[in-house]
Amino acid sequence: MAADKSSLPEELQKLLQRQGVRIQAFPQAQNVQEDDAGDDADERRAKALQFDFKPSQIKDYLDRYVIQQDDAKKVLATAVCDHYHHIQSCQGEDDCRDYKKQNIILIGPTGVGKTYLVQNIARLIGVPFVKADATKFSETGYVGGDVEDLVRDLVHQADGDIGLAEYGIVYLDEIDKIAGAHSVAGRDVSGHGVQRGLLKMMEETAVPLRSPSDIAGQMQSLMEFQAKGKFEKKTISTKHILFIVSGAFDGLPNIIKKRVGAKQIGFREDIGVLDKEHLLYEMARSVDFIEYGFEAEFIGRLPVIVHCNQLTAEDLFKILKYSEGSLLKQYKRDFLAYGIDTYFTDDGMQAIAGKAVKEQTGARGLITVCEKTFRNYKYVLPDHPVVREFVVGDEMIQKPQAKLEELLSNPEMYRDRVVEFQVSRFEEKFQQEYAIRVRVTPEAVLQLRRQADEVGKNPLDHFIEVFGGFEHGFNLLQKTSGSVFVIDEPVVEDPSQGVDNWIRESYQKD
């Protein structure tokens, strides 16, 4: 924070220094800089509010990152579209006073993708996103200032643009931890106090940009008064901020079961709905959350109830193999930092998923299993002079130390498998880049690997570079449907001649 040091009393200077506030000369021409920043902020805000998504488009985007949870994705996508379309309509002359904001409550066990769903929605829309745990506020009681910091954090995420922050998303996890103790006499002052603090913000209120308990912020206000001759009370409106809360809600199924009762199940009784926890969660109603320990006014501000199912071993396998946010990409990057490439087989990924589901922590169990498996690999392999690749199969997951010792004694043990992987990768990459089907021989792969090592490049990147610059020829070949072109050693050695031969052969067939 900047200030005119000479204008501050000595005692105030000492106070600021104890608070960690840096004191220096106040910058000149500040008003001009703020005006310029305001122009940029308006552009960013307008871009973020150009919301033209349909629910199906948001779900398609979420499908790329989150496996399963189809019902949750549909409900979330629809609620988000309703919310931001409403914001757009409020920019015109429509009367928005009667609109009821569709804040969301997400139910589901740990590691099923609740946070990941919301993060990806915020990223797609381009609005600021803030996440916090409700337990952080459990000891604040009736003091709402800390709860208001959630909204202030949106301003930080929006790079100081209050207007953009007012259209952001606040995500509060572990909300079930602030439920009142409904099983004991008296009221849980801490939990109910936080509920009331959140209740005020979830509807519509003006949150001061600077917290009254923030000494540094108050000192900054004082210095701005000295510089400009007036106080500026900046606030953030929560009217259009979307609030999403989530929790595991252990024990909620028992409350639902008690309310519904076996006799009221009707035709669903024969499938054992009372013994299927995920079906009980789908039947959750506001009265169940009130019984759980939430105030009626609080739960009434969360009209959209979304349930995420527990993940199976098959779900975890699909997360590893198909999700664009797969954990295996992180481990691949970790080893590539040491010049070591990793390849994951289907049976290896299934073994990881099988162990992870026993952890009972959802997708978080995947990182637990991977850390246990690869801990010694990360420590030992970077110092090995020869090992530069390995394949992760079922046996490595079941006996990681034994396979590590085998790899150290025989660094070439995976060479044939790696060639198979690279053949497949090269063929897929070629079809993605040029829309042409090719078959790469193992000998050509080894030749490309040798060339890549000589120039210090990744084999896959070198492969695409070798065949770059032949767009015209590839366009001609795309007209040949069903043809598969062979990339062998002569083609790698002279790609220009190889492409010419492919064109000649394709036209001779026609």
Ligand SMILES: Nc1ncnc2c1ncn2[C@@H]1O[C@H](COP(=O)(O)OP(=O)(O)OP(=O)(O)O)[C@@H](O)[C@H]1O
Given for the second form:
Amino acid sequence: MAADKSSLPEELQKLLQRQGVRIQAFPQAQNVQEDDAGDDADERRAKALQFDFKPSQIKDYLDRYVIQQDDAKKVLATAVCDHYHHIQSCQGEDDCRDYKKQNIILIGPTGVGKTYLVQNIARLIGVPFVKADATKFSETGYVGGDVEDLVRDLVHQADGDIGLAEYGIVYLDEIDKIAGAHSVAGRDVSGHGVQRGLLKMMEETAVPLRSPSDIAGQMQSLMEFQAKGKFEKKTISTKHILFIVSGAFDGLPNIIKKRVGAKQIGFREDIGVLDKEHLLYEMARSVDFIEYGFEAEFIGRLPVIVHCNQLTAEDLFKILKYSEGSLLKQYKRDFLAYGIDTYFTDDGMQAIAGKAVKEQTGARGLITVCEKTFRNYKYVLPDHPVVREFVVGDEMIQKPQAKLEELLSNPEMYRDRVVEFQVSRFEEKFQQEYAIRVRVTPEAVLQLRRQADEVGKNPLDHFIEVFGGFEHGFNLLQKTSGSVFVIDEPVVEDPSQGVDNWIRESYQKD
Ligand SMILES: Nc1ncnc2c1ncn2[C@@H]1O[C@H](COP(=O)(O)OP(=O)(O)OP(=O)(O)O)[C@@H](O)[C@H]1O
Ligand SMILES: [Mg+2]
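Same protein, the form predicted together with this ligand this time rather than the form predicted on its own?
In what comes next, the whole complex appears, and the chain from above leads the way.
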């Protein structure tokens, strides 16, 4: 029996014709009921509807990872909240009809946290997130299909859950590279093509789950058709997908400057070059992007313009010291894998930041500097029989090789400094774990280090293990606001007795 060809997607009909395939449906095909594919759509939707953040909560979360960029954090957080709250409130088709999606354009120099901001937002709110470079599309020449792949990738990210994918975030980097006027010769056409492909998706379109150019996928559709007698119309609606595009947009400040005229910006001699650029980025309007080489229709669909600022040496220092995603954590882990402890002083971090800022690649400069500095340490130290720790200070960053050689000939050179660090680490840890303030003596630290060595443990882990069993005792301590308990050698030697003494003393103080 011949299949009703009109039920086949057009692309597939053409494909099959080309391959000379005759389409036959199985007899039971006529009896197949309407598929219940949409049945659990509500459930999936409910997941996205769980969104329950306020802009300030998103900003607080971002603050833990991203240093500076306060304006960007606020605008992004607000736009994301609006977007997801809108989805929640729009129950029927009619409610959503007039909504204008808050797609976002994120601008600013390289390495200052544009991608990082969006990654962190997606992680916090738990929606599927896809990131790609816009340049990828201009190179293949086959525009439409590729751009749609972004949306299909969201389905992969959502483990095949189309309903969830429809509430995802698509992040497109290097968007400035597909601007017509600034494209490399010969690429203009595809740049505009990509813009057109994207603008369709940014609004609302139905993307087929299987790409017409994906023969394997189409064959699978055919097999499903043969089994069920009908094609499940699987498409992904882009109506609620949030698009965020970003780029460095070199040259944009000049365009803005031309538009507003130097006078209006109130340029004074005392404003540094960086500040000037940052002021200009702040003034970016859609018209500047059109001048830059974007189609008006494309830019018109990106109503939220957000800018990120260049990072100063002080910012880079804060990234190292305070960001939960600090690169130093990675370095500490890398060395710890060989049983080597690393300690970064403020001086050391400042020195890294000072060198990194000269690279002019934003926070990426930190990676460049650290990689260069620690390259040899990573190679040599794992083989060393004695070196178990080192301290990163200013001198080490300035002369890493000389300091490495010094360390190899005198493996104990950092001992006192490390003990100092460990004293404060132990004290902090105690406060964190048990909410008890202690003062740890350097002798106690040395004692703990010896014990840790014997059992082959990290001193801090050993410390927690030693005192971990006394939580009930700690509960009996009479604490006043100024109570500080001392961990000295005898306490380390006999912690049970030590804690008993603390309890007794704490009552006597009353
Ligand atoms: N403001 C910041 N706070 C903390 N870490 C940051 C910040 N900016 C950048 N980083 C770190 O640097 C890395 C690179 O930053 P990111 O990928 O966000 O750069 P970008 O602004 O997207 O640059 P590009 O325009 O080159 O894509 C991040 O993964 C992050 O670890
Ligand atoms: Mg980026």
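Heads up, when I say rigid core I mean the largest set of C-alphas that superpose within 1.5 Å between the two forms. Positions refer to the first chain, counted from 1. No experiment lies behind these values; they were computed from the predicted model shown.
- Item | Core-superposed comparison between the two forms, F470 Cα displacement 2 Å or beyond | The answer is yes, as the C-alpha of F470 shifts between the two forms by 2 Å or more after core alignment.
- Message: Aligning on the core only, does the CA of R64 end up 2 angstroms or more away between the two forms?
- Response: No, its C-alpha moves less than 2 Å.
- Task: Would you mind giving the Cα movement of K457 between the two forms in Å, after fitting on the rigid core?
- Result: A shift of 2.4 Å.
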